[in-house]
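Take a look at this one chain, the form predicted alone, written out in structure tokens.
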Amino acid sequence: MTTFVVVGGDAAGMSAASKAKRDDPELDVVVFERGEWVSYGACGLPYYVKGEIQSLEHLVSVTPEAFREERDIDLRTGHEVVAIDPDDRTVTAEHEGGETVQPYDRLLLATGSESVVPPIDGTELEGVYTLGSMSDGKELREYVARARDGDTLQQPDRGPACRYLEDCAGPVGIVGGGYIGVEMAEALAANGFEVNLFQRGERVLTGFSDATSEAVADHLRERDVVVHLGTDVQTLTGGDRVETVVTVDERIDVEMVLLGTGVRPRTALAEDAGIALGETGAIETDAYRETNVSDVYAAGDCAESAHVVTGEPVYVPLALTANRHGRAVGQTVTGKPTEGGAVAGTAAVKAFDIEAARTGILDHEAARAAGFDPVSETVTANSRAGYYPEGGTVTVTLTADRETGRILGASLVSEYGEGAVHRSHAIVAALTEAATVSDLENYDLAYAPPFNTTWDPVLVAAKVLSGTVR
């Protein structure tokens, strides 16, 4: 019997295992997962910590029992793969019962990513957290619970979380102003903590436009988050427990610190087996997700992807990419070669009462390095018909190549529920089809007063930018 072995039981790994078993029920599919959780939505962890999601189990898409009993997948949790032998075609896994050597015919590495711990003193102190796994989320939720005093209180001005979590207060620090930093600032502030957000750069959400980043930072301040921009955290101090965040200019007392400084691919297992890494530091693959070692594939947060605009390798660890590429590998190993597909780096984030999205290439320096002559325009337009009794605005920054008019990327921000995120989907389609500004300007987008204006904000941005490109 042919054996397909998967290392890693989250999005990419379980998508591949499920698709392979569905397409070839006779295939022997073995999955090794070092933890106890599989197929879970890590993106929901900030909302679990906040209290909007009441149980970690709610983040699980499919339980281990369902994979074993309903999908006939040999899922082995609590098994950490410690070695791969491509010559003998085996993997070695350690577990409570000892060690297992498992032969494979085809192998998928879906080892994911890990939180980056910045090179600052004091990160080993008690009270310093990361948020990269279910266990991390559990620890943070428990910290919130321990920090609370008294009975459950109703505080509408603090958001919906206070319906579920008791009142709590106290200064905390978040190092990093990316997705996790912004989302956790909301989660902790909504529970009564005094939140200090430290960002080394001059703006939060550096992959977004200036207009979007400024809107998010301003809104965080409106919700009493202290945003420290251009602030390099030098050290964390305390006895056994963190007590102070020390920057170049000041010392800020805290009771807890969250490190939200990004993630990096888990590649040690691949490197030890002679599997090549790409220029991004993630595992290099071809279009079918196969590595330089025959019959060994890589997908998800441990692997590179091709960018839809440039065709060059990028490292964009996002959930949809992991699911899609895992599914493609599942088809490929069962005899239907399937490309994983390129990515645009499309992402979204919510910060209290606003939402933001980005896609493609926005940074002019990066665009020029890819051979483009970038030009951008930013417009703010109504999200719904002016006479409609509800609505807000959407700010769109659109970037294109000056010479060809080809759209390169966009960043959008609006009040929560006013459509910045969903409007970005039209631009993703334009990027995928290598459309020009003129093409986008003529997209036949839907119109009805409760949803948008006759000229959707995306179309308005395209019209304005079309006057700049050649």
The other form holds:
There are 2 protein chains.
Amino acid sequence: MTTFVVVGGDAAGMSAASKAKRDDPELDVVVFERGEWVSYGACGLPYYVKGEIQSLEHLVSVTPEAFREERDIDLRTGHEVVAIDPDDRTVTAEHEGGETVQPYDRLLLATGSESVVPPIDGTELEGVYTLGSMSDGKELREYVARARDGDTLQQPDRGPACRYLEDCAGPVGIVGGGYIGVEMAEALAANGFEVNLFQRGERVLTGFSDATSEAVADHLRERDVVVHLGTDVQTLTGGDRVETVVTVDERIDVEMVLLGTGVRPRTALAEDAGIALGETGAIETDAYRETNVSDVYAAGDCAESAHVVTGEPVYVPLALTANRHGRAVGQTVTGKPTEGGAVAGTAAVKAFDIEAARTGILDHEAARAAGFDPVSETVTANSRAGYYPEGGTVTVTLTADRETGRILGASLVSEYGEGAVHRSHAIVAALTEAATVSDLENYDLAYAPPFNTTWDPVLVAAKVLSGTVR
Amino acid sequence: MTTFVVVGGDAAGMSAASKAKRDDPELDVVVFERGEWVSYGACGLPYYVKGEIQSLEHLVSVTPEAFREERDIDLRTGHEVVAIDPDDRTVTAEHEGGETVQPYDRLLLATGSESVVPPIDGTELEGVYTLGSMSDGKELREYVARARDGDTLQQPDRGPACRYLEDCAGPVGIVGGGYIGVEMAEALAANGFEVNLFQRGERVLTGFSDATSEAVADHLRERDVVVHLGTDVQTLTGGDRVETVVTVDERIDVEMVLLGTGVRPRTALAEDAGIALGETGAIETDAYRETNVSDVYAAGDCAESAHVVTGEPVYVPLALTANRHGRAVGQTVTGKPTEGGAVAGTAAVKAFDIEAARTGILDHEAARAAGFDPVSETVTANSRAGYYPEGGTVTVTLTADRETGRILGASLVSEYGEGAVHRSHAIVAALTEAATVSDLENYDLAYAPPFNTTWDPVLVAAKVLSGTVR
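Structure of the form predicted together with a further copy of the same chain, given the form predicted alone:
What follows is the whole complex; the chain from before opens it.
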């Protein structure tokens, strides 16, 4: 019997395991997961902490029992793989009962990512959190519940964020203005915390356009989040618990700190086994997710991917890629070689009553490095017919190559519900197909007054940029 | 001085006039419009009749004064062009003061469409309406206002639709279950009318998928619209006013009837001048919208377009095409030949709390006629992460060619606000780029829990169909 072994039981791992077993029921599929949770939606953690999702179990799309019983997958939770021997074709897993040596014919590394803790003093203090795992989410939610009950923390003078709750919790700090930082600003402010968001660079959501970053920062401020831009956090101080965020200019009292300073791939296991990393620091693979070691694959947050515009390897650890590439590996190891496609670096974020999406290459320096001559235009247009009783605006930044007109990237922002995110889909399609702004300008997009203007804002952006390229 | 003459002052005509004048300020641009309204959003008329838009003026995007004064266009409302002489290169316009003979160097016919009145007895009765023009909209709104005041009509027993208003108006009939019929069902039911919708075929919105049609019909019924499917209206009877809709099976008392039985291109003026029509009955043009007569162009609802999937001429009279092709003609006549692109037959509709979109070739017979071997799949999936507190479902029907996997068309339906319409944009892009279902399956679409599932429903449909093609 052929054995397919998977290390890591989240999106990439369980997608691969499920697909492989479905396509080849004779295959022996063994999954090692060091924790107890599998196949969960980490992207939902901010909404769990916020209190909109009642139980961590709700984030689990398929339970361990269902994998075992319904899908006939040999899923071993609480098993940490500590070594791979590519010559013997075995992995060694440690667990409560001891150690298991498991032979494999095909192996998938789906070891995921871990939160980056910035190299500053004080991150080990109590009250300093990250949000990379289900247990992180659990701890944060418990902290929020305690703070709201007021049983463990002081209740200093309350800021304006307290309009959300009668009984307000104290000031907190978020280090990092990426999408975790922004989503958690909403989650914490909605629970009555006075939120200080510290962003090293001059704008939040640096992967998005300037226009999007400004719209989001403005909106965060409208919702009483104190946004500190261009602010390097130097140290966190306190006794046992964190008490102060120290920057170059200021000392800000806080009752907790969330570190939202990105993630890095978990690669130690692979490196120890002689599996090559790419320039991004994540595991290098070919288009089929196979590593430099034959029959060893890598997918999801531990691996790099090719960028759809540049063709170059990039590290974009996001859920859809993990699912897609995991599934592709499941097909490949059962005899149907499947690439699973490139990534566009597409991301979406909600912050209070605003939504934003980005895709492709927006940064002009990055575009030039890839051989393009980038040009961008930003337009703000009505999200629905001007006469329609509902509606807002969508701001679209579109970037293309001046010479060829090829679309390179886009960033969109609108009020929540006004369609910035779903509108980005057309641009993802366009840049994946290497379409030009003229092509996009002529797309026969759906129109009716409750949904857009005759020229959808995406088409307006293409029209305007079309006058700039060439 | 070169003169560009435009016949018809709505979307195509005013787009062409504005673009031509902007690109070549020296150009003499003359527009003849037989009515008083120009550049208006006819798509907004159902919402005006419903009462959500307070004034017809709100539907006007640019006023005649602004065209004249700000854009320096010689716009002559109340001027009906009655003849074109291609040899002399003149048009003859009749107006209150008499007749004008206007020379042209380039001519655009943007004469639009007119409502089709079905060939049955009784359509001339009072109380029988169409909704093709601003004056139609005005009459209907006045009717609704009168009926609601109860000053001119009987008030028979009220049906369940009366839950919308305390004071209810009587039963009305809508002939035709296309998007005008569906939108007007909402507009009239929301005003307390008991609405009978008569559809000749077995489903409403025949250009959409079966699944979409069923979802919309079910929802109309939930909102107390009486949907009569497979029902041929044979005659309308009454004294001066319409009183009864007579079908094969039934006689239904009504106080008014709206005919929503489609439109046809206005082509008499073109035909009289020897301008060729295509097989669709609309004016035939090349890719630059030039007719068989040199320097005479046609765009908008009077002209046919090429279909993006089949390349064949089709008649799809919709607003975006009129705007796009009009604008392209404006560029072409000022020295920058511009095609303006093909059409995908994309359409969107809202009906109460449901939204739907369609694009491309869905009908298997039409696909086979175009040389494809069509195969379709329909999936229903969560519109947002299952654990997210908001959300509904999106039902996606996707059609592709079995042999090549090329995407041919799609139809989507969801609760209003759950994104069926904006999600269709990605599929429009994909089919315009001649992408396959495998391509679509691998698009790196934006994902976050408030907006979709990790695999957006569009990707789920592609995944499922991907297993069927080849």
